[in-house]
Partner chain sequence: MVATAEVQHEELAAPAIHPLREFWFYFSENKGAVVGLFTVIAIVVMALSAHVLAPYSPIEQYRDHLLLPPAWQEGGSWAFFLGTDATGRDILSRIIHGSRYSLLVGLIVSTLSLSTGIAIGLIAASFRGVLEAVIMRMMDVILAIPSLLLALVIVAILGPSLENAMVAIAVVYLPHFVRLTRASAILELSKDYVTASRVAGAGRIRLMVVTVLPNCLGPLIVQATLGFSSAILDAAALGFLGMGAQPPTPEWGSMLADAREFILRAWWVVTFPGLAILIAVLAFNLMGDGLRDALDPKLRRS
Amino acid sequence: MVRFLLNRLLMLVPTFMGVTLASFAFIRLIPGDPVELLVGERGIDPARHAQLLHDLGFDRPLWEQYLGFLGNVLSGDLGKSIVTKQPVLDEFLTLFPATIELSVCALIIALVIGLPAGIVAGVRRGSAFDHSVMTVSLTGYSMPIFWSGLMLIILFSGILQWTPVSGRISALFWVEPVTGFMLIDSLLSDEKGSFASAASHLVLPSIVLATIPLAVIARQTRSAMLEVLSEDYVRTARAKGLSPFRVIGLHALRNALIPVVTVIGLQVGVLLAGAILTETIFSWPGVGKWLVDSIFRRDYPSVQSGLLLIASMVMLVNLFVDLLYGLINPRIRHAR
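Kindly present the structure of this chain alone in the form predicted on its own.
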């Protein structure tokens, strides 16, 4: 197990280096002068412009800027925003709980609906329910988040007026930020009705963000169940006269969940990527919206360090899933 862990950690090194290069290059490939965007429409004389570029370090060769960024990252310094002058890590940690809250709720929705739907579709292969699940999952996977989000806002917020349009909580409430998670902070608050407001604001963004992971989990669960149900040990269990519940729950499901666990872990990256669009559509004050705003402002330190932090978290989650997969299935651990 130690050797397996060391191999996985060593594989993260080139991935991490590639992520630093990609995050550094991404924002610089977008046209736009950060100094001109920083000063706005007031304009600036060429000498002052050159001085600001020098002060920010943007007049140096790109390779020198990258090496400086990499050295700062390895020393634990992610830089400061050129707009707010605040440390990027502090801004990220302040906004990240909102993204985590949204992503966790979306993942719960995907698991609660996707797993049972995939199991039943696999057991009742070829039935109307099976075809319905596959149709709905394919539709959910194919629809862009920005389109489905806008359609749901029009329907549930505009026409039916069941849910709020945007934000995390109504402007009528003031909740002291204790944990950063609005659901928890509203429960701790003395503001009556704040929790209901926070929950109602969370429903629609969570559903929109959950559409793609839900479809993937449902399809993967169905495929895994179909593969396991055709195995000899399942047929043997049925021949022994075991109840369908024991055959499916004890023998089939436990083995079918092995590949599903990996897929669930991979959906973390999908959730974080989808959160960028979802937070922008619903004006959700999380890391995704912060990154989009930073891109528009050409805030180089915020974008490159923000992308690096998100990618690093995805890599750590995938590492955890690999280790968990190795524990569940020892053949995987010994084969690498």
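Just so we're on the same page, rigid core means the largest C-alpha set that superposes within 1.5 Å between forms. Numbering follows the first chain given and starts at 1. The shown structure was predicted, so the numbers you read here are calculated from the model rather than taken from an experiment. First, how it differs from the form predicted together with its partner chain.
- Rigid-body rotation of the smaller part against the larger part between the two forms amounts to 14 degrees, from C-alpha fits.
Show the form predicted together with its partner chain, please, because up to now only the form predicted on its own has appeared in this conversation.
The text that comes after this line covers the one chain and nothing more.
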């Protein structure tokens, strides 16, 4: 297991270097030079311009700049935002819990509905239930979530007036940020009704963000189930006279879930990409909205480091899923 782990970690190194190189390159590919971006439209005389370029280190050879950047990144210095002058890492860490809260809720919705729906659809192949699961999930997979989010706002916030339109909690409440997760913080605080407010703000965005992972998980669980159910050992278990519940729950499900774990891991990238849209629609103060705003404000250090942080996160989750996969499926572990 240790060798397996080391092996996977080693494979991450070139990809991580690639991501740092890519985000380093991005900021230099952007039209206009960094000093002009910094000073804005006020204009600057050439001597001062050269001085600033020198101060920022942009007159050094590219390889030297890259090594410097890499050194900074590895020591945790991700630069400062041009707009707010705050360290990018601090901004990211303040906003990240909001994105995590939203993504975790979405993933829970996707799992709680998607797994059972996929299992039952697979077991009852060809039934009306199976057809509806397949139809609904393909529709969900094709859903422009930036549109379905707006439609839900029209229905639940506009016509029915059940849920608020945007934000994380009503402005009536002030909740001390302890964990950064509004649901937990509101429970810890003394303010009455703050938890209900936080929850009602969270419902629509999580449903919207859950749409695509839900569809993918339901479809993958169904096809994994179908594959496993045609195996010999399932037939043997049935022939032994085990109850259908035992056959499906104990024998089939265990093996069917192995590929599904990978699919769930892959949803992290989907969730982070979806968070960009969902957070924009619902004015959810998370990293997705922050990144989009940074792109619009031409705040390139934020974009560059945000990109690096999110890509590293995706890589780490993939590594974790790989390890989990090895753990629940001994065939993989021992093959290496």
